[in-house]
Structures are given as structure tokens and as C-alpha cells.
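In the block that follows, a single chain appears as C-alpha cells, in the form predicted on its own.
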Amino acid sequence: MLARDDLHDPNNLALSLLQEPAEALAVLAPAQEGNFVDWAAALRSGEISPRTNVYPETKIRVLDLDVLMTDTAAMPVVRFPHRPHTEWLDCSNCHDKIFVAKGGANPITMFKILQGDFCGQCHGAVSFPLTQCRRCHSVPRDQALRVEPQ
């Protein structure tokens, strides 16, 4: 609740003027972690529609690219699916201040990650959580057909 969540003034009058998180997500297409939304399928199915950047000339690119990252130790493949990155952003967010566009270019550990760096600049802080492993790492080591290194 919002008068206990120790980032409002419970003491506010307004308070009551906002509403619930819960009940405001609670209508959107369910997850099983984080926020308990999945944001990608709300947005897929137009519950939400949000703006893609604060200048409405510009238009975002959809990219409908896989990229498999193999270097895991013993955990499946990564699989990053630009599609649901790109459905949000536009590739300036990314490319190249988190991410440089060149195979193999980005050392990406997960130390890194939880670090706050690479995917952990948002996974972890407005996207799902960094608990959910199987999210990312998805693609069973004998399935991983398409490999392009880190």
C-alpha cells in the first residue's frame, strides 16, 4: 500500500487521490516474478501503449533478431531477443552506451550484469528480476543451432 510502502507521506492528504499499484497492475497480463506484470504481452496486446522516446518524429525500428550467447559456463544458452527490446526502444538507448553492435565486442558476465551493467541497466531495476535465470537463460546447450559469441 502506498501510505506503507516508506516512499510516500502517509500524512499527505493527497495520498488518497493516488491509485493502488496493485490495483492498477493488476489488470495487465500476469508474470510470476517482479511486479508480477508481463510487460511484453501487455504491450503486445495493447493493454498498454506506451511512448517509445519523447520526440514523436522519431520512429523505432522493430528488430526481429535473436542473439545467442554461448559463453555461460554450465547454464543454457542466452537467447536476447531484440524483438521486445525494440517494441519498447529505440537501438540509440543501447547501441552503443550499454551494448557495442559488433559480435563478440561486450564482455558480459553476470558479475557485470549484477553489477548494474549491460543487460543489469534495467533487468533488475524497471524490468524483471535478475532471480528469474531461465528468462535469459533459456536455450538448452544442445538446442542452441545459431551461434554468435558475446
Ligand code: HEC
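Taking the form predicted on its own as the starting point, write out the structure of the form predicted together with ligand HEC.
The text that comes after this line covers the one chain and nothing more.
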């Protein structure tokens, strides 16, 4: 309820014109936390079709490249998929502001992520929250080490 979310002013007469989140979100692919929506799945399945641009001349860049990040202690290895990210975001949102575009070139740790750096700039704020370990740590170690080059 917007009127009781501790954010919206219940005395605002226009409040009833705003949409209740539950009304829009409950019909989308469910997730356990955050908006309780699996936004990547909702986009993939066509449940939502958000616009990619407002200016006709803007170039839309999408990349299909997975990067494995293996420095994960005993946790499963992290698979970073470019495809779903570049569906939502432009390269310049990450490169080189947040990540250098070179495999293994970024000193990422879970501590820094929880501080809001690297993946934590979006995950934990707008994209699915950091409590969903397994969505990032998604590849079992033995399997990942088998497919890794070197």
C-alpha cells in the first residue's frame, strides 16, 4: 500500500492516482525477493517489452558473451552473462566506469560488492538483491574448471 509505505505522504490527495506496485508486479514472472519479479525472465518471455530508446538514432548494442569468475572460495563459480545485461543496459553503463572490459582484470570481492561496488552498484539497489547468492554463483566448481581454458 503506497499510503502506508513510510515514503508516500498519505495526505497527498493525488496519491490515489498512482498505481499500487502489487497490481502491476503480481502478474509478472515471480522471484523470491526485491520486487518479487524475475525481471530477466519477464523480458525474455515478452511479458514486458520496455522501450530500448526514445531517440530514433540511438544505437542499440547487445552482446552474447558469458564470463566465468572463479575466485569464489568454496562457493560455486560466478557466471556473468552479457546477454541479459545488455538487453537492459548499454556497454557504457559498465565499461569502463564499473568494470574494465577484460576477463579477470577487475579486483572484485564479495566484500566490495556488498559495499555497493562492482555488481553491487545495481544488485542490491534496483536489480535482484545480493541475498540471492545462487543466481550469480550458478556454476558448480568442478563443472566450471572443466570448461575453463588455461
